[in-house]
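Presented as structure tokens, the chain that follows is alone, the form predicted on its own.
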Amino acid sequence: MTAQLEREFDVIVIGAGAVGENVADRVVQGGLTAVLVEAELVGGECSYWACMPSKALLRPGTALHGAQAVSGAAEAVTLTLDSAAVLKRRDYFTSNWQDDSQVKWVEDTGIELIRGHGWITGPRKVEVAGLDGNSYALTARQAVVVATGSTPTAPPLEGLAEVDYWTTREATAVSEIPDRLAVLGGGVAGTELAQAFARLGASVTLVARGALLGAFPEEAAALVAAGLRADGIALKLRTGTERVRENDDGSLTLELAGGGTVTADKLLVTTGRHPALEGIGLERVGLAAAEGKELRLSTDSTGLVLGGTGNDADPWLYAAGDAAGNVMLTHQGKYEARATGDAIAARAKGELSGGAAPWSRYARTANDHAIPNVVFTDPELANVGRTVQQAERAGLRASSVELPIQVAGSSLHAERYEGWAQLVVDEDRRVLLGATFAGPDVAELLHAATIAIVGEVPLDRLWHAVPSYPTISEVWLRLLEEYGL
């Protein structure tokens, strides 16, 4: 028998992924009560269908290739991966799609969990259709936080709606490796998964309307493209796709613009994501999309949603992570969550009114200056901060210095090591604005660049940060020398 249960908390968080968990954790640390509302697995997309399983699929191939690139180790390893063992390792990192450990963490942290579909019914009001058959009418004394993540964006491709295709969810949860895989999209997800499946034995073709990893410097993306081709991946770049059709044997054929086709057993579509805001009742508090458009939220630096019934006079509605639509990266979403949770707790105590000061614990200032991003292909691609073009658009006088990664550490790391590095410099303040590294295992160089940018370390002081020898980090010295120090 269905019951209508009324509950009251300081903070209601819709969505119990990594972002929602972090918001709830911070408000509880701040002395407030919190409830997480989640219809799927606690831990969200990253834990079960994105970051963790995709990297678990990628890492064995990178480790094997790394060994094959070092004489002495190369003779001791096999030439191919054990795909069954890789999938078993992936299952371990997804906890076999069971969220018991995450639920225990929620309970141990003092956060309440309601499993069900939640939607906003008015200011500080949320209704939940519980998976237990009950209905919950929730009231937030302080805040409601939207942390519902994002969902794949399907391209307007003729025939796509009529065929069975993969998104990243199906690809990362796969139980068998297809003989032939077509990947539509040349962004981070498509590039990573194309290489993962190629190294697991699939024949892979990647089709992209634009360049491969077009948001990154061409020199860096070119190294990744070479790595994909070395794994046998066919790259069809700057190539449109006109339609997709299913064949009599169950395979799928992509018909390409200008002629040509690609036939595969499975099709993976990775053409972007958008905030998952449908069906959560935002229109009931005055937030609705324009006709023919998807709803996008605007937030201040604390995550407070701009607009919404009563939100300007008495703040109550926040958004964080992919749902906020600013930066769709798990680590950046968790950063936003920490700032938002702290801001909510501070406002509840009267310690924060109005906006938050830049670089304070309540502000998401790094979103504007220092977003780190890693593409976990082999070779890796890692960048943080602004490009020269972005800096110039912001009115800054910027320059760049770049060179191949050719230091003692890289030559020891692997035979025929190929890498590339770039620094973007604010010429007026003589501080770093951005950095990009491409090459095997360069992700570990990135946090030093992030610290330098966030800390606005003057180049003259950065010169005294001596890299250990012989490591790949010696490229920092070479870049500064190239700049003129």
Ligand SMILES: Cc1cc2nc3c(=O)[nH]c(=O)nc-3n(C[C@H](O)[C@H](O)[C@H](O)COP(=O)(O)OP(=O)(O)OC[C@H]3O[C@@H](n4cnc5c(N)ncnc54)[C@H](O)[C@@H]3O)c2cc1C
Given for the second form:
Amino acid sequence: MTAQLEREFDVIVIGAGAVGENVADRVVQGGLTAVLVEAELVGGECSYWACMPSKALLRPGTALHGAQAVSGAAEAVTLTLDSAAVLKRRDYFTSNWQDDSQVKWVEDTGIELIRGHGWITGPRKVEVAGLDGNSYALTARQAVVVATGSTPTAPPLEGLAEVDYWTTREATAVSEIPDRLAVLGGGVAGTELAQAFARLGASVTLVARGALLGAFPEEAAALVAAGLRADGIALKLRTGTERVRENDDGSLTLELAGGGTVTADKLLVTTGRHPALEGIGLERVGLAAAEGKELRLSTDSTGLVLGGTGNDADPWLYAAGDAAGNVMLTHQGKYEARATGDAIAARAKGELSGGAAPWSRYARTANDHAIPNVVFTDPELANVGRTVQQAERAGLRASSVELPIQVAGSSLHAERYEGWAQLVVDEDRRVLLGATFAGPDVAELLHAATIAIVGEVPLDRLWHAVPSYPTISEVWLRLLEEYGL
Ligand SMILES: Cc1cc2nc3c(=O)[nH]c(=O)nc-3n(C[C@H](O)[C@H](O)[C@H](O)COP(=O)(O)OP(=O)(O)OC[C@H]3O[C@@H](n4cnc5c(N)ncnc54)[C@H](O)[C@@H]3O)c2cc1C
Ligand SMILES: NC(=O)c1ccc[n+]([C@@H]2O[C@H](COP(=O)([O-])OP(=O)(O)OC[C@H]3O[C@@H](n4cnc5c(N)ncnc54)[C@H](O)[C@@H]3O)[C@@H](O)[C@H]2O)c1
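Form predicted in complex with the named molecule structure, per the form predicted on its own context:
Now the complete complex, all chains and molecules, led by this one.
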């Protein structure tokens, strides 16, 4: 028998991904009550179909290749991965797609969980079609937070809707490695998964309409492209795709612009994602897409949605993470969540009125200065902050220095180590604006750059941050010398 249940909380969070979990955690720590509404698994995309499984699939290949690149270790290891063991390790990291441990965390944290699809019915009102068959009418005394994540964006490719293709969900949850995989899209997801599958034994072709990893500095992306080619991946870059069709044997053929085809057993489409804002009732509170456009939310630095019924006079609607549409990365979404959760709690206690001061705990100021990105391929690509062009567009006088990574630490790390590094400098304030590192095992170099940018450390002081010998981080010293210090 179904029941209509009415409940009241201080804060309702729709979506229990990493971001929703963090918002709820912060508001509870701030003394408020919170409910998480989740339609699928508590933990969201990152835990089950994105970060964790993709990194679990990539890491064994990087470890094996790392050993193969060092004489003395190379002789002691096999040439190929044990794909069954890799998939088993991936299953461990996704907890076999069971969310028990995350549910336990939610309960232990004092957050209530309602499983089901939620949607906004009016200011501070959310209805949930519970998976238990009940219907819940929820009221928020303080705030409703949209943390519904994002959805893959399908390209307007003729025939795509008629064929059975993979999104990142099917790829990360794979149980059988296909003989031939075609990847459409040369962004982060496509690049990482192309390498994971190639190293697990698939014959992989990646088709991208632009460059590989076109959002990153060209020299760094070129090193990753070389790494993929060395794994036998066929890269068809700057190549349009006209249509896709299914063949009699179930394989799929991509017809490329300008002639040529790619036939594969599976097609993985990784052409971006958009905020998951459909079917959550935003139109009921005055937030509808403009004619012919998709709905996107605008938020202030606390995550408060701009516009929407009653929100300006008496703030109640917030968005964070992929749903807010600013940055689609788990760590940055969690940062947004901490700021939003703390802002909601502070507003409830009267400790915050109006907007938040930049760099205060309530503001997502780092979004404007230092968003760290790591592409977990082999070699890795790690990037934070602005490029020279982005800095100039923001009205700053910027310059850059770049070098191949050639220090004692890199030559000890692997035979024929190849890497590239760049610093972007604000010429007026002589502080760092951005940094990029590409090469084997460079990801852990990134946080030093993030700290330098966020801390606005003057270059003359950075000179005194001495990198240990012989580590790859000595490239910092080389870059500062190259800059002229
Ligand atoms: C293949 C891949 C690899 C990635 N790797 C990385 C990585 O290495 N590092 C990194 O930082 N980022 C990575 N990302 C990005 C990262 O996964 C996302 O930025 C992150 O998951 C966003 O978290 P979120 O909580 O905003 O959304 P999600 O994790 O998507 O969570 C949203 C939750 O809301 C629920 N939901 C949605 N609508 C409703 C509704 N109406 N009612 C109830 N529940 C609802 C969903 O079921 C979901 O559980 C990767 C993404 C992909 C696709
Ligand atoms: N390591 C990580 O942090 C990591 C890993 C994977 C994904 N992610 C995140 O997940 C999100 C989704 O990843 P993604 O790789 O799908 O998106 P993306 O935006 O990184 O790349 C999408 C790619 O698809 C191409 N594309 C778009 N429309 C197309 C079309 N019609 N035809 C052909 N190509 C088209 C774009 O040019 C781009 O190269 C990103 O925001 C990314 O940051 C992060």
